[in-house]
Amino acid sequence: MSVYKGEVCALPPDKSISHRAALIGSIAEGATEISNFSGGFDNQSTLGVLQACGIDIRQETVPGVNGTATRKVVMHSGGLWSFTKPEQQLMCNNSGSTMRMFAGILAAQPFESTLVGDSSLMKRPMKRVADPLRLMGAEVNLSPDNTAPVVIKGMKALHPIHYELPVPSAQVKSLVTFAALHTEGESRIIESLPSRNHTELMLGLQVEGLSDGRQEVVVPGRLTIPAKPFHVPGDPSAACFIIALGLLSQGSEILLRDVCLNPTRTGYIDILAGAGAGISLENIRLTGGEKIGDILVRYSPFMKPLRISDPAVVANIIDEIPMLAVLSACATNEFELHHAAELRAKESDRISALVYNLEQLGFICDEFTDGFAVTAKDTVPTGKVSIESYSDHRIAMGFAIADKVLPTELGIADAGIIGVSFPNFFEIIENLAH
C-alpha cells in the first residue's frame, strides 16, 4: 500500500458556498463575480437552471495557486424579479441543493416552472420544500409520493412567515430565506439546532438567540441586494476524504490548503481530534466573513472508535458521516451512530448503503431506524469485492478510500458519480501517492 504525502492546493471549491453565491448573484442588482467557483456537476446544475430562467452567466478558467486552474463566474442580474419563464422543465440532475433552494426564488416569480432531476433526485422527499412555500402563498404540486417533479405556480406577493424548521436543514432554511426576501414584511425562521449558516453570512442577515436555546434568522422583505464579489474556499466535506486517507495510511502526512473552516462545517474535525487523530488547523483567517485555513493530517494508528449520538453534532456532520463510518471501521473495527435518520433521505439511503457495503467487507453491523453500529470484523474477504455506490458520490468516495488502505481489492460500481462533487478526486490521490 502507498504512503501519501504532500500538499493539496486544488480541493474542490465548497459546494454549499458555490450554490449560494450563484443564487444570491441571481437576485442581486448588478454584476456578481464569483472566484474559485465549483466545476462539480451539482454546482453546474445550479448555473444551468439560472441560465434557463434568463440570468446572464459567463464562466472562464483562470490561473490559480501553484499552477492550478480555477473557475470564475460572472453573472448579471437586475434584482429579485430578473427571471423569465423557462421554456422547458428545469433539470437539476443529481443536485438536491439546486432543486430545494432555487424553489424558494421561483415561488416568488409570476410564472409557472417545473423542477426535475435524475432518477435518484426524483425519489428524494420534497414535502419539506412545498410546505413552507404553500404557507407563504405559492402553489406547489408534487408527485403522489411527495417527490419531484416540483411544479411551482409562483406568486409575486408572497406572505412573510414565521416558520419553525421541523428538522435541521440548511437547504430548507435557505429556500425559505430566498422566498422571504421577496415578501412585504419581515420573516423569521426558527431552528432548534444550528445548521450551516452560509446563506445568513453571505446576505448579512441578523440571527437572534432565543431564551430556550433555539435561534431565529431574521429576513427583511423586499431587500435590495447589491452585487458584490464572492470567493469560494475549499470544501471541508471533500477534505474529509483526503483526511481519512492520511489518517489510515502508514507514514502519511498531508497538508490541505485554504479549506472552509466555518464552525457549522468542522464538527467532524473536532470528533476526529477527540478520538486521537493526528489533525491540526493552521494559518486560520477570515475571508468574506468565512473562516478559512489549512488542515495538517498525519497517520494515526491509535485512534479510538467513533461513537456519535448527539443530535446537534449529527446535524453539523451529516455529509461527512459516510467517510467517518468507513474510517472508524477500517481503523478500529467499530463505529456507532444514532439520531441520523436524515441520512435515509440523501442521494441514497446512506444508512442501508453503508451497512450493506461494510458487511461485504466482513464487518458485523447492526442497523437501526436512525443509524447503525459496526461491532467487529468477522472475516477478511478473498478476491475482489464488489461495492455498490447506489449512484451516491459520498458512498463511492468513502469506499474508494477504503480501497486504498485495506488489503482487499474493491470494485466500485458507478465510480464516475464522484464527479458530482469532487471531479479531481482520483488525480489528487495519485499525486499524493509515494
Second form
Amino acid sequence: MSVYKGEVCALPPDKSISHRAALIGSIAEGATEISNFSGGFDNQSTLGVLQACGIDIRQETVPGVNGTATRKVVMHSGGLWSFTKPEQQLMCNNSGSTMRMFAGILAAQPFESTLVGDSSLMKRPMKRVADPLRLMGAEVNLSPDNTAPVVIKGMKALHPIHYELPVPSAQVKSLVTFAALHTEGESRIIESLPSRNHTELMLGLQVEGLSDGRQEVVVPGRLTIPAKPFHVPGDPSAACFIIALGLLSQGSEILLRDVCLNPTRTGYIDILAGAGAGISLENIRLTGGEKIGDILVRYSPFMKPLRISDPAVVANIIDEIPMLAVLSACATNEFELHHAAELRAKESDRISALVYNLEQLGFICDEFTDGFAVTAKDTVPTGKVSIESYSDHRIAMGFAIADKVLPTELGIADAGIIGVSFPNFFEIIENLAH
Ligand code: S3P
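Please give the other form, namely the form predicted together with shikimate-3-phosphate (S3P), since only the form predicted on its own has been shown so far.
Now the full complex is given, and it begins with the chain already shown.
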C-alpha cells in the first residue's frame, strides 16, 4: 500500500460555484470572465445548454500555479432576456444542478423549452422544480411520475413569490432566485435548514434571519446584473476524497491548496476533526465573498466511528456522506446515519448504493428509510470485489479510495463517471503516491 505525500494545487474548481458563475454570467449585462472554471462534465453541460439557447461562450486554457492548466470562460449576454428558443431538447446529461437551476431562468423566457438528461437524471424528482415555477405563473409539464423531461412554457411576466422550501435544497433555492430576478416585485425564499449560499453571495442578495431561526433570502425583481469577473476556488466536495485517502493511509500527509471553505460546505471537516482526524485549515482568506484556504491532513489511526443524526448537519454535508461512510467503515468498521432520506434522490439512491457495496466488502449493514448503519466487519472477501458505481461519481470515488486503503482489490464499474466532477482524480492520487 502506498504512502500519499505532497501538495495538491490542481483540485477541480468548485462544481456549485462554476454552475452559478455561468448561469449568472448568462443573465448579466456585458462580458463575464470566469477564471478556473471546472472542466467536469456537469459544468460543461451547463455551458452546453446556455450555448444551445444562444449565449456566446468561449473557453480557453490558461496556465495555473505550479505548471497546472486552468480553464477561462468568457461569455457575453445582454441581461435577463438574452436567450433564444433552442432548436432541440436541452441535454443536461448527469447534471441535476444544470436542469434545476436553469429551469428557473427558462421559466421567465417567452418560449417553450424541454430539459432532458441521462438515465440517472431522468429518474430524479422534478416536482420540487415545477411547484414554485407554476406558482410564479409558468407552465411546467413533467412526466407522470414527476420526473424529466421538464417542459417549460415560459412567460416574461412571472409573479414574485414568498416560498418556503419543502426540502433543504440549494438547487431549488437557486432556481426560485433565478426566476424571481425576472419578476416585477420582491420575492422571499424561506429555508428552515440552511443550504449552500453561493447564489446569494455571488448576486449580493440580502439574507434575513427570522425570529424562529429560519432564514429568508430577499430577491428584488427586475434586477439589472452588471457583468463582473468570477474566480472559482477548489471544490471541497472533491477535496474530501483526497482527505479520506490521507487520513486512512499510513504515513501520509497532504496539503490541498485554495479550497472553498464556505461554512455551508465544510460541515464534514468539523465532523472529521471532532472524530480525531488530523485535519487543519491554513492560509484562510476571503476572495470574491467566499472563504478560501488550504487543508492539511495527516494519517490518523485513532479516529472514532462517525454517527450523524442532526438534520441541519446532514443538509450541510449531503455530498460528502459517501466519503464519510466509506471512511468511517474502513477506519473503524462502524458508521451510523439518520435523517438523510434526501440521499436517495441523488445521482443514485446513495443509501442503497453504499449499503450494497459495503456489504460486498464484508461490512455488516442495517438499512433504514432515512439512513443506514455499519455495525461490524465480517470475513474479508478473497479475490477481486466488484463495486457497482450506479453511474454515480461520488459512489465511484468513495470506493476508489477504499480500493487504495483496504487489502482487498476492488473493480469499480463505470469508473469514468468520476469525470462528472473530478476528471483528474486518478492523476492526483498517482502524483501523491510514494
Ligand atoms: C447543489 C446542491 C445539492 C448538492 C448538489 C449541488 C448545488 O443538491 O447535492 O451536488 O450546487 O446547489 P440539492 O439542492 O438537491 O440538495
